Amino acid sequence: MNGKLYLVGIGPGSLEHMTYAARRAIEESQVIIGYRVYIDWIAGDPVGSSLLEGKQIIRKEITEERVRARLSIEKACEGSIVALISGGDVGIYAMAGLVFEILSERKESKTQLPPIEVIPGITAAQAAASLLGAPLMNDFACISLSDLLTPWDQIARRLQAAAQADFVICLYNPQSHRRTWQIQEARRILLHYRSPETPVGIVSNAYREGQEIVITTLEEMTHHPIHMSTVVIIGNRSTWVLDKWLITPRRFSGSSCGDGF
């Protein structure tokens, strides 16, 4: 077996925020597999399009994650060098976990596995935070509001626990055309533990066309456009606003510690 499988996080969308390692993996690969939108991000950039030249490009839709994962493994087992790409980081709400689940099934059946390399990328929380200033300078929690794979009662318990513990909270997959009530319910849960004036940052399409940045409050956050390409960052009790920036101090209010890490 001379094939190899790269699991590649391409970052938030713009080529300038893709790591050198991710570019190298794509350039080295013979087959590129990914969600159609992610491949189009690369193809839409003059430099990115050159990375795709002469390669087999396999575009799949958003509901075809398992198909993408299996196909990438099969192509690598056949001897091809394959890049399975994900937006953001491939190991955070993305394809790496599913690939390793399928590889585990193949291992149990004594099937030979291809070499794997996981290439990290800038995830949505990092991209949104950089555009907001410094909201993640202390402990934070990332919670997806999509209940397609996780029951809502479990998501609700996680929201309650993170709110009680005073984490800054990053909400992934906050709302879609079909899922509209979850963000309202999340806000209701958080308002039970936090002030209505808690600062909130809403970032849509970070570092790509259609980018929008809003700083608002927990009380007002659902009055602004929120969709699947949005990350919502909800501050803790120490988070404050400076002009257009959202800042969470490195230490909690009242701490006598210095600035050391």
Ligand code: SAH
Second form
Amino acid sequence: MNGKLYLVGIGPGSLEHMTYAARRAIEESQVIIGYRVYIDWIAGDPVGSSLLEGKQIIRKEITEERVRARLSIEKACEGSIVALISGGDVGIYAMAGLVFEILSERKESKTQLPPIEVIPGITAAQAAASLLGAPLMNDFACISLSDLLTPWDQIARRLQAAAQADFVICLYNPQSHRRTWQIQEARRILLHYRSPETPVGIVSNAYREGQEIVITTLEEMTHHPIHMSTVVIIGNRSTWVLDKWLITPRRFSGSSCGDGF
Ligand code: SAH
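One more: the block was the form predicted alone; return the form predicted in complex with the named molecule.
Now the complete complex, all chains and molecules, led by this one.
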């Protein structure tokens, strides 16, 4: 078997934020598989389109995750070098987990597995944080508000725990056309533990067309546009605002020794 499967995180949007390793993996691959929108971004960029030239390109819809994962595995097993691409990081709310789940089913049936390499990408929280300044300087938690794959009770418990423990909180999948009450409910839970004045950064379409950055408060946050391409970063008790920047100090107030930053 000479095939190989690259699981590639292509970053938040612009090609500038795609790693060199991601480019190399795409360059080396004969087959590129991904959600239509991500492939179209690459194809819409002059450098990106040259990366795709002469390759078999398989664009799938957002709901077809299992199809994408299976197809990538099959093509790699047949001997092709395949890049399965995801936005941001491929291992953060993305395709890598599903691929390994399917591979583990195959392993049980004693099928030979293709070699795999996972290429990390800049995830939405990092992209948003860079546009906001330095909100993730201390411990933080990422929580997805999508209750399609995780029951809401579990999400609510995680929100409570993270709020209680004073983590900065990054909300992924905060709102969609259908899921509108979850962000309101998240705000209500967080207000039990944090002041209404807690600084909040809302970043939509980071490093993509339509990029928007808003700095607001926990009290006011739901009065601003929040959708499927938005990450919401909720400050901890020490987070503060300087002009258009959201900053969480690296040092807890009261601590006196640095630890290597
Ligand atoms: N694998 C992706 C996350 C996919 S989950 C990553 O590592 O970034 C999809 C969610 O990610 C969206 O609902 C949104 O909350 C967030 N997201 C992805 N790209 C984004 C971007 N460019 N700007 C803001 N949020 C983004």
